[in-house]
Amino acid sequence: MKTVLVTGAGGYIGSVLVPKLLQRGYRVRALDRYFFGIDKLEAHPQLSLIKEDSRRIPEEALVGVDAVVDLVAISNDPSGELFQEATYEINHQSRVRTAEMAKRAGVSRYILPSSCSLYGFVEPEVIVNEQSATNPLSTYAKANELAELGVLPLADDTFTVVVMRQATVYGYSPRMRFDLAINGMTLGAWKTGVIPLMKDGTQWRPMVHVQDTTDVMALLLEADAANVNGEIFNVGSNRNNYQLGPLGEEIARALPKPVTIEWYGDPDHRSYRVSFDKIEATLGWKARWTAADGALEIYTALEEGCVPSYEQTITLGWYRELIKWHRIIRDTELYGGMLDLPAQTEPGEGQ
């Protein structure tokens, strides 16, 4: 039995990921600081839950592991703006530390899940692959470019690298996040029967659903090491390039309620259209779900009541709502308690 570290394992794609790689019989190692609830992953006999940061990791926690899947990261552009050095200390930093770890511990193989938001923005006639220029323009973007670069070098025969460009990840998940494009779409759709749409709509996305994408890590925990080491993929599929207006029209017809769109804010700066012929012609790998099955999934999900908790669902949000209480439990608490206090200790005791 197989054993895989998996950070950020309790977070939208890593609620996912584990609990198949559990099913598929390894043991899963899963780390994460678990901002979001230590329930989202449900116990499991080949199931340790290692509660630290990724930038503590002790190399201990690699000690007898096959491969790691580096999920941890600051998701999402907002954040990566108002977390800039955080962002970079574990998008990147401890990224690479870990990758540096692994092969010093004798792991075999390391895949590092990046974005597709690396390719910034190119003018619409052109199609990206993996060996385009990068033009990455957010914090987010810029700390997985450095992720990449740290961890590439460190391929050889023994030590396998894989580097993952993911396309903008949808679909329900444990960890539920509406801060994704499709995503917001179908709660917005759900709630008042309107889908916000970021101006002007022209601008070109690549999608992925979490259950494919998922797949593919777990493909490559397996795959042949001459045929992926070392190497990127870009991970979606070409019938899941969209211009975000005629997406949420394919995401209004999909649903059962009459749904109109709504445009709002600035227009988004980010446009890349995608290939994703390598995946599909090394691996012989194609993505099964399309956006309108990742709207109506999401959308059966809220009707079912399977997202009890809309507060957390906003990544940047969740992580004010923590900073905030994190200060006023600082500035409160007294001898370690609030109302309750733990016993006093009197002199001479305990020695």
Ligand SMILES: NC(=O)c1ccc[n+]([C@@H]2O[C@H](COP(=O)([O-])OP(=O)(O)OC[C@H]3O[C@@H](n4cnc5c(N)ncnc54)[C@H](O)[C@@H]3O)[C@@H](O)[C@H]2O)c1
Given for the second form:
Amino acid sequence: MKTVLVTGAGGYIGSVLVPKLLQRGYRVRALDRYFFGIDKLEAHPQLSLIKEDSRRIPEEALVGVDAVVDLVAISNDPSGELFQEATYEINHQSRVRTAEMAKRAGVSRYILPSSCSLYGFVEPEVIVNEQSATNPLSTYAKANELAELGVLPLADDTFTVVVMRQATVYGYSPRMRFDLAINGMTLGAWKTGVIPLMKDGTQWRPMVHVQDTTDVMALLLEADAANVNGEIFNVGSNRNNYQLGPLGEEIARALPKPVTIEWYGDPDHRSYRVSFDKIEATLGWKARWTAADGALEIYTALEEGCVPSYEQTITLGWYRELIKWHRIIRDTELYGGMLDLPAQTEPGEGQ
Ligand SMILES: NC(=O)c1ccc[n+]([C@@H]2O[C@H](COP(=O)([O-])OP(=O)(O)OC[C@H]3O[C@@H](n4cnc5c(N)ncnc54)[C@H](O)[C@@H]3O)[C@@H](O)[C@H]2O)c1
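Next block: the form predicted in complex with the named molecule, after the form predicted alone:
Every chain and every other molecule in the complex is listed next, the one we just looked at coming first.
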């Protein structure tokens, strides 16, 4: 039985990936700070949870590990701008350090889930591929690019390194994120009958379902090293390259209730149309999900009450809440408790 260390395992993608790997017979070490709750991963005999910061992973955590999927990140542009230093430390430095430690510990494979956002902006008539110049516009995208540049040179005959540049992900996950385009549109439609769309709707953005991208992670764990080592793969599908305006209309048509579209924000400066030919040609992999299927899946999950806490689903909002409450708790906590002070111990007791 192979052991996979998944970092960021309690996150949106991790909490879909981990049960998939367990179901496929892997033993999983799920490492996370669990900022979004430790309840997103169900107990399983082959699952061990490691509550640790990715910047402080001890060498022992990698002993006996066959592969690492390094999902950990401050995971979107607005959070990256607010927490710039932490974003470089976590998304770039900690991942390079983890890859280096993994190589030293004899781990044979390392997968870096990066992002198509490092293409930033390209003219609408251009379709970028893995060889195109990158143009990262945000701290988040820049940190992802630095991580790619840091881990790829570690690839050699004993250590397979693969980079996945994922399209914007959508679909249901136990750690739901409504700060992602299709997910947020669907929430708006379900809650108020209005799809929020970022201006001006002509910007191109590729999309991939969370089940599809985690299928690719599982595939890359077993793919022949000769085909994937030292390679970058865009992960998504040519048919799921969307302009946000038409995407909103497609989602409106797919949902079982009448909805309108409402524009918000300043015009989005990110726009990229991406080719996904390489992953299909190399691995024979094709995405299964359409945007309409994903929107319906989320709509149904909302109808069935499967998203208990909305607060945690907006990544930046939740990090802000944690920081606010950390301050309040630090100011009020005494003797390790709040209203429930722990029993007082006499001097000498418990020694
Ligand atoms: N979701 C997308 O649309 C998308 C698209 C492209 C790339 N990606 C990349 O995929 C990865 C996973 O994204 P996600 O959507 O699951 O994000 P997420 O925010 O849901 O998950 C990130 C996880 O990392 C954990 N974490 C953050 N800092 C940590 C630290 N210092 N130590 C330990 N744990 C820490 C968080 O608790 C969280 O569970 C990220 O690297 C992201 O950049 C995501």
